[in-house]
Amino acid sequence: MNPTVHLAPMAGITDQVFRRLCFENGCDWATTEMVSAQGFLTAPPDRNAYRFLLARYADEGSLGVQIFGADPLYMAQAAERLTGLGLFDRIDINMGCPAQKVVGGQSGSALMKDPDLAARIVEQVKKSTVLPVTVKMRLGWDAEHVNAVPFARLMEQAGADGLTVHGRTRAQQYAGKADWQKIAQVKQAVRIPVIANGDIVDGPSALQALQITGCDGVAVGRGALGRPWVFAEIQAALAGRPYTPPPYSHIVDTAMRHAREMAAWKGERSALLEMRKHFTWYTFGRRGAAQVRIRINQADSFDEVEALLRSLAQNSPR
């Protein structure tokens, strides 16, 4: 079976928009950004935050919807309710967030440090659906606990149908290198797929990253920021074909079609608030892109940003 190459969930960027044009460029998978179990349990039903975290485009294709919390039942009602909709292939339990509002409330990678909970979770969130459980994890706490392998083991045991190891510890945040080898030992360890995520940035990467590993697949994450085509590269790497990376006006013409397509969904207002992170990806390593970004920032109009971008093609990248 071909290794898959997924969109990793990022919260504030893999809305329905992104994921479409990662989908279009060889993304094999995606998952939403993660939905609080609690919150979206007790949200009245016209909360806009979840109406947008839960949108999805009908031409997307298969995409798992992850969710995050501390308590099993909070967790399985939740599971049961996002089945119901009909819209999502999976449930991904997030165990690997690092941030610290998440981690704060003993969600996301505290899970790592409380394994027993951790498998009352996915046994209950099994329960609670039809749909394949997937647990995202890292390699543990910190350098002191690294506990990725007996972990791992036991989300098997508990029914996970699959893993995506991020391969740093929650210390680590996204500081240093990707542990491979680490995530090696739990492919090793476990029976079900497990996903290979941390530093797979372009076709090199995903291809070391799978030979170290011997994972199911890879998944990008801030690799793919500013870079939907990364996918289209990393398929190519996959196949054996060479790749040519896209020229300066593609990446604006991406650009352009990403904030649109946030205009005609959120309102052109809200669109340029939350482009903003993304017009800097999408114009990173460019000469006098920081300039630019200024001025982009200040803007009132996709029309003015696009005239900003379009500055920028007669400069060559750093």
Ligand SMILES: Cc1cc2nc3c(=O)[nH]c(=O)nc-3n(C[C@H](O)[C@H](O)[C@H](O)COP(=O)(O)O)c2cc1C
Given for the second form:
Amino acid sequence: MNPTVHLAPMAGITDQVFRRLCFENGCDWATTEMVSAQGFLTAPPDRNAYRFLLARYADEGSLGVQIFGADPLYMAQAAERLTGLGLFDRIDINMGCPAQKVVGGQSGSALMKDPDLAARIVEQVKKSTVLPVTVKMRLGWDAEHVNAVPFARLMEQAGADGLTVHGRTRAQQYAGKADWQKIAQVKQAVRIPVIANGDIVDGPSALQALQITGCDGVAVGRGALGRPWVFAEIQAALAGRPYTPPPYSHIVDTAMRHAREMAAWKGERSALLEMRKHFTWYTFGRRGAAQVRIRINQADSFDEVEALLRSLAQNSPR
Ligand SMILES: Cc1cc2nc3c(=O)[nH]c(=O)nc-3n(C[C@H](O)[C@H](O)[C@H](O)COP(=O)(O)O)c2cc1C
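Return the structure block for the form predicted in complex with the ligand; the form predicted alone was the one displayed.
Below, the chain from earlier opens the complete complex, with every other chain and molecule after it.
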């Protein structure tokens, strides 16, 4: 089987607009931003936050919806309702988020400290949906509690259909280097598909991660920020084809398409604010970008932003 290339879930980033850009570049699978099971179940039906979090374009590729929570019954009910929407191809359970507001509620990566509760969540969610159920996990809570191998086995026994393993502990957050050797140990310990995650940012790192971990695919998070074509690069590397990075004119075209699709969806005012971070990523490393970004953050329209972005065309990358 050919390895699959996934867009890792990222809160505030992997919405339908960004996902579609990634799919068009060869991404095989994506996951929504994380959704609170309890928040989703108790929110009024017209609450914008969930409408936006759960929106998907009809022409996207395979899409998982990611839920987080610590109560098996809420998680199961949320999975059932989300399945009923008919929008998603699988349910992904967040057992990796390190954020205090998530682990404080005993969910996200805190579940790796309570494997029995994590297993009950998977069992209940499995019972409530016909969709495949996957788990996104880390290596453990901290260096003294690296339990990814027994934890992964338990998730498999509980019914998980696949795992994505971020090769860091919760204590590491996003710092240090992802440990692909430890992901390899997880892959060897279970029969379900395992997707490697952490520090996969281009063709060579994807090939190396696959070689070291023996995994069934890779998931790219930060490496896709401002670079949805990273999927084209990885697919080329997997096929042994040469890859040419896009010229700056294409980067600006992509950034502006991203912006205008966001504006068509959420209105220009919200889109201008939400796109600021993306413009930073699209121009990352280009000489003069820092000054232009200050002016982009003060811009009142996307026409103004586009002129500012194009003004960097003569500046070479650092
Ligand atoms: C801004 C941001 C938001 C994230 N949000 C989520 C999330 O909602 N759910 C999740 O499972 N992981 C989330 N992650 C973790 C990523 O999915 C991924 O595991 C991590 O960034 C490591 O992969 P990378 O080195 O390719 O970025 C987030 C990461 C970042 C940087």
